[in-house]
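Presented below, as structure tokens, is a lone chain in the form predicted alone.
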Amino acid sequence: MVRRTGRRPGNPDTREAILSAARTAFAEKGFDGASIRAIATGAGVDPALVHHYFGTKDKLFLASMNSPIDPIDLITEVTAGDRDEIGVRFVRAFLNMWDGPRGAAAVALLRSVVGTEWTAKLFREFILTQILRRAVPKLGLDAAEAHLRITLAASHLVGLALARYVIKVEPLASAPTDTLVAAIGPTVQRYLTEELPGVFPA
């Protein structure tokens, strides 16, 4: 008998079935609690097929989120350079992503986060496991302060994205990138590394 080679067996709906099962598992159990085996069972496929289509659990999670970015790339860009300019780099990288080819996907994701609870759960897991977990060591933040500092920065940027790209409030919606970087970068820097009176004093 000749063994078949090439792509593992799977019908055209297999990939979407895996993504659907993954979204449910990640929303219900969180990133850490959802296993590839359980996701495969939910999709009615072998775990090896999940790895075939998506590779790692991290990549499956990003695919299930329809994430326009790989957080590793963003974090690497933001943390490369002078620590005192992290806020500026963070805001610039964020705006470049939204203003670039991936912007439409980012807007769609943000709309779905606002509109549905299960997507909001996925987005919370995205921030906690894909951004916080990776950013803390690279930013060199005190572990006791890191989560609040990073979520403060994230809240500011998500609010910026809603106002500029979804609601399109003027003049924010049409303001030049350099203007926003100059205005918002120092605030994000303060959230991440500087004294926060009443919270993290110097």
Given for the second form:
Protein chains: 2
Amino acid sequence: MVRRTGRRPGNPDTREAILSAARTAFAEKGFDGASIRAIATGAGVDPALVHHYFGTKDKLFLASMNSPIDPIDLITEVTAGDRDEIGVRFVRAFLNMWDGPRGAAAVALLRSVVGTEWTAKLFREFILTQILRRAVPKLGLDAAEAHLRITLAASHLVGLALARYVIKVEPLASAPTDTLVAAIGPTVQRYLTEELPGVFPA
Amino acid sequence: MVRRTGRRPGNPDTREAILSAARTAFAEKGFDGASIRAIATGAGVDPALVHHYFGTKDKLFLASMNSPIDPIDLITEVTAGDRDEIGVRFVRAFLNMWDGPRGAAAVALLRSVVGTEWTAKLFREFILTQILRRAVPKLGLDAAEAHLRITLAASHLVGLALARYVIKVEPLASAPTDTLVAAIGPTVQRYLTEELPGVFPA
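Show the form predicted in complex with another copy of the chain, please, the one above being the form predicted alone.
Full assembly next; the chain just shown is listed first.
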């Protein structure tokens, strides 16, 4: 699933060895605990080569998960603009990703996350370090509420993706994007920015 | 996964042969197209034995999917009582099922549905024939809107189950039931019974 482009030099075997070592390290030690140095040692290469191939640790992590997107791009797109419209922008950007050329990779990722415990563990790290840690500052939420608010919204969206793109339940699977944005956008808006009576301790 | 109790007579191999033939028939022909007679023939037994072991075709279908519950029980529980509280009852009953002794079977079912196309196909039949067909009359919804309303609610709940019980994302995984009922109940209520501007054609 890793795309190789003209801009990425090097031996495919070396790249794959680094990705394999990275998967093991991230699954065993978590994102913060896994060092580029240890991953390089695991792959039998120099740490400089890891940086050369993959750039930052974030980028290496996303590549090791075969992530179809860098969530920071989605977060940046969604948080730019009117705060009262963040819900509808979020749902629209999410659906556009799944309906676009990267949708097949997203289905593959979702299947693998559900299928095995170690990919589930990687995905927890993904949500924590690539989504929550990067989204909270941009969303301007109360720190005590932010993680529950974002995971409520994310759980709805991942369920929508599961129903629409993996299980393909009708009429969800064929519903126009605008219909789903109108239905689900207000829910995501409520989870992210509105009062949620009974949810947070007073 | 199939529970055998003192009330269920017969040879385990025969039961398994019937379930195996049922899975194939339901996946290939759908719930309505698969006949008890053809399933019995596939298993090399008399149709009366299929009825004797499993009762109705609905029950045989649920057994063939290793369904942890009969959705009609959940639907009956949720639709009894005040219509304005249906959302919170739905979320509470759903979480209680996953947190109860049948939760492990529910996780296994969700994993298998995501893992393979033929279980996804079976699950589509499950949603159509065991949930939608049975829930719509009890919910008293407009027939033109009912399927989208119910699948919107169901997609949220399946996403919640995925995040909380399979991927185990915090803080969702450890959130008290009451917190999630307070957060998600109003969403399910809105999807099922409230106005959804922009969702249904005028």
